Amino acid sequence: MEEKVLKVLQEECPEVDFFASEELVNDGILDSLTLTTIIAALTMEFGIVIPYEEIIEENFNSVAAMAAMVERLSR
């Protein structure tokens, strides 16, 4: 799942180095506009709904965290 999520992220946000940090949000690598783009891309690609309660730093701080969230919401 991580590879699929990474592919979507790199297509939608090629300017972002998703391996620069394990705390992408906390370190300021992902801003609110980029997060909005990521949420839309993951929603469309995986056919999931990301509830407001899931839009927290922990779910977007790394590719692994995003993949885990997508997997959890796909069930």
Given for the second form:
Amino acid sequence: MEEKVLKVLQEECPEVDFFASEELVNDGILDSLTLTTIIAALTMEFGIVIPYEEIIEENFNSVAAMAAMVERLSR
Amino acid sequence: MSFTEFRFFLFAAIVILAYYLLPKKIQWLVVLAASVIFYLTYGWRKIIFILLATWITWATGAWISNVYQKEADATTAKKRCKPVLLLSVGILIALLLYAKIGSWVIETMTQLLEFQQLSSIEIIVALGVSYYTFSLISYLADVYWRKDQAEHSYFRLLLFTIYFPKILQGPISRHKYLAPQLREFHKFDYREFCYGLQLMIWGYFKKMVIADRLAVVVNTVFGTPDAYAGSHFLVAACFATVQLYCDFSGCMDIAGGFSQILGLKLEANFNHPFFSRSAAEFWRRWHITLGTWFKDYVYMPLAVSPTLIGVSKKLRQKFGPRVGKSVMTVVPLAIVWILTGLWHSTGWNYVVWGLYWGAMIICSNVFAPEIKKLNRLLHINTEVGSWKVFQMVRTFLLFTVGRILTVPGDLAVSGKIFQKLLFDFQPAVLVDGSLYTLGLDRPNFILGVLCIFILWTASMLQEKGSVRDRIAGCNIVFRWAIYYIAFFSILIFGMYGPGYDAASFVYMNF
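Take the protein just shown as the form predicted alone and give its structure as the form predicted in complex with the partner chain.
Below is the whole assembly, all chains and molecules, this chain first.
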């Protein structure tokens, strides 16, 4: 799952280094505009709905966290 | 009771003494009582609205929390709570609209229906209504999204809503940030006391020495626009920009400093916005709590809503990924900026002001690749110091243009001012001494400019690290010399002349 998520992220946001930090949101690497792009891409690619309460820093701070969230919401 | 009145100093001293001398268990009650008294000084009828809004919010939050505890299935619980949440938010917005556009509605209806009895209805504008309404909505939304715990005690929630240092002009506090601090016991801390006092003094300096001094020129020039040339307006508009910053951030420093004395930390509302290199960065550093509120409760929910993502997907398939991506930026940002304009005021000038900033930020996002290409084409090195300075000056001027849209209060007058700036500039005005006839005499005018320089220097130092830490590290003579100079400069150079209304802060009207 992590690889699939990473592929989507790199296609959508090629300018972002997703391994620059383990706290992508807290460190300001992902701003709100990038976050919305990522959420839309994950929603379209994996056919999931990301409820607003899932949009918290912890779920987007790393590729692993995003993959875990996608996996959880896909069930 | 405003922060600049003498009775506020007495009031603040009594609150601090009671807060630390009475048992710690009742510290929160001391602050609640002080906040209610502070609010009542603006009239007893205003308090009814804040009590009511808090009660509706408290009851809704408690009800949602109860449903979440009893209902095993989270989705069903959310579905049950949604209509109640929307109803409560609707009532809060209705109360806000009553205060914001009540007078205008009555005036219009009186004219349209020729029903004179309507004009006798008095609209009561609750103090800080725009600030506490947004705080309460964020609390409800956070409880609904399970990002915050519901408050079980009405009076605890009331304390969060009415906490007096933030009621005049914000910050728009989040319950999950401030309420835990208001619940804790606080011991007197000499360092926090000194730091808080320093911040308050700096806030008073910005408000009374800089903002109120510059306001004289701003009011003179914008008050009689026909009498002045373009260069007058250039100076007055630049002053209006600094005035607003010093007035608003000065009030925040006073509120933050007083809170620090009580051992509480308010959210930062400013982070040296005029060092920003773009419009988007500026709004991340100016009135931060309003910006983050709109981001969290309007922009993000809209941008990630299944409807907008669906539209984006269709557009992506039809016109390519760039259009699909852009729609997710343009639609929510346009809505946020119209609402930001309306939050400030319901006049057309604020709608245009909102569109002005919205259009700028949307274009800089949508056309980011073209802007990058253009910079490369023109061989502009965007990382050199001179380019950064240019960007900061540009930010200041962009904000100043926005001030010309809002200060006159009439778009037609703003248009006339832009015309004068372009076609009737008269540069000689800048050097022939006529600037000293705009309400401030020569020494006062020069003092105003000098104070702007002091502000700029202090801001530069703050960007590099805490100035208060540096002062604390100095020897005692130098340290106290700074305190005395700051204190006496407020006493000596603060604006107290005839016709001066120390009670009003610009952002108090929102």
